[in-house]
Partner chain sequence: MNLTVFLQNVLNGLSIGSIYAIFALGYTLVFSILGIINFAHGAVFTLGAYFTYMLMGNAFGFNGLLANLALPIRLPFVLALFFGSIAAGLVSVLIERLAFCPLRRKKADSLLTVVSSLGVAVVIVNLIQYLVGAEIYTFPPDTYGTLPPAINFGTEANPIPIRSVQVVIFVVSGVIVSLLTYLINATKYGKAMRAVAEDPTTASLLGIDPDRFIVLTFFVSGFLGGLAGTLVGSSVSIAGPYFGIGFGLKGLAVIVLGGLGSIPGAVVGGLTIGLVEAFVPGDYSAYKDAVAFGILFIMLLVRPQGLLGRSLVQKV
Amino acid sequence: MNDFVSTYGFLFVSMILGAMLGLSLYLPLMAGQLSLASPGFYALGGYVAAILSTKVFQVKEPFPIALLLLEMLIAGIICGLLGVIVGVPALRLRGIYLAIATIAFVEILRVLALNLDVTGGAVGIFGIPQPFQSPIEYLWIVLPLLLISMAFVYRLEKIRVGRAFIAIREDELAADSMGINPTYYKALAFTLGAILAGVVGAISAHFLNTWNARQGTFDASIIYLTFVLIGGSRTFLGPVLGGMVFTALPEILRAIADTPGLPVWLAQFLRDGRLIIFGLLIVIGTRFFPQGLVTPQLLKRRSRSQANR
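Could you put down the structure of only this chain, in the form predicted in complex with its partner chain?
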């Protein structure tokens, strides 16, 4: 059991973090906005926590949970504010233009992080204090947070604000003509995503113990986007599942590679070529599962067949 926990504790927490990052991309997508800004806010949230805990609070380990929660709150607020500042002008752009603008935003933040003193430059920030003895204990924080975010998005889809998001996604002009202010709701969806990414970043900084400019890159944008698009972009369960599965994928492949009797070249490919497989899954997924793996129809069919039973 102990063995299992130490092997997989880190993975479980990572999977949950991945699920929440997927959700952070899903929120703007609910309003039809393809934003790749999440890694930027994630990185920023992480820096907020890393700087506060190593330079401001300076308490002995174990790092108090209350302070961790405070950092999450502060990270959320800062990312939310930046989300509004960036979102309001940027969300006048549509489709690919918005995606490019958010890529630029992530790159600008990355270059800043690489060069500022406060972020530790290229080396980043080390020795971020641990609130827990072992990685698995982070579940105390991330699991409730995931459940809260899922409940939040689930409810959101059923209320006035969520309906406004969805109306904009379906047809922005029609929504506008029905009295919905697209700029406001797009910026709101974008900001909610920014807040979630920032909060996740704050936890991750502690969880990973170190934080640097590699946390918020274009690669990360692609990976989170994959969570959502392959998981399914039409229901919040898609990104949650996508985030978990794709975060676990390297481990899964490694496990497969370890099965005895596999040809050596294949085992080696599964181990070292996992990102190739990742890329192939994206290409195949867009072709054969354009709506992602989890679709609203799938969920409906399931609930119906259960009701009939």
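Show the other one: the form predicted on its own, since we just had the form predicted in complex with its partner chain.
Only a single chain is listed, so you will not see partners or other molecules.
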């Protein structure tokens, strides 16, 4: 059992972090906004935690949990403020134009990180102190945070704000005619997603022990988009499932690639062709499962069948 935990503890925590990143992309989608800015806020949150822990607090290991929580709070506030600044003008765009604008935002942050001394340039920041002795112990932080995030989004879908998000997603013109302010609610959804991504980034910086500009790239945007599109974009359970499954998928592909007797070219493709496979899954998934694997209709059908039993 100890060998199993030590071997797969890192993967378990990564799956939960992936689920929360999927939720950070799902929040703007609740208001009908195809935002790909989550990797930028994720990278920013990680840099905030890395800079604070290595250059401000300068506390040796084990890093105090209280300081980690403080870093998460500061990262969430900074990402939230930047989300408001970026979101209000950017969310006047729609569809693919908004996606392009948010990709540009991610690239701007990446270029800044590559050229600033405080972020360590292209090398990044190393030796970020650890609050725990082993990767599996991060579950004490990430698992409650995932449950809180899921409960928050679940409750959000049931109250007036969430219904406004959904109304804007279904028909923005009709929602506006009913007195819903689309700009305000879209900016709110964008900001909530930015806060969650920043908090996850703060945890990930300590979890990975190093942080650099590769954490927030266009490739990451495609991966997070896969979490939501394949998992399901109409219920919060979809991104959670998608984030967990597709975070584990590269490890599954590597295990298959190590199968004896597999052709060399196929093994190499399974190891290095992750983005190609994710792209194919997006195409196939949107063709045959336009609302993802987890849909509200599927959940209602299951609840009815359980009630009949």
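Keep in mind that what you see is a predicted model, and the values were worked out from it rather than measured. Positions refer to the first chain, counted from 1. C-alpha atoms forming the largest set that superposes within 1.5 Å between two forms make up the rigid core.
With the core held fixed, Gly279 shows a CA shift of 2 Å or greater between the two forms. Put the two forms on the same core and the Cα of Leu67 is off by less than 2 Å between the two forms. Ala257 shows a C-alpha shift of 2 Å or greater between the two forms [criterion: core-superposed Cα displacement of 2 Å].
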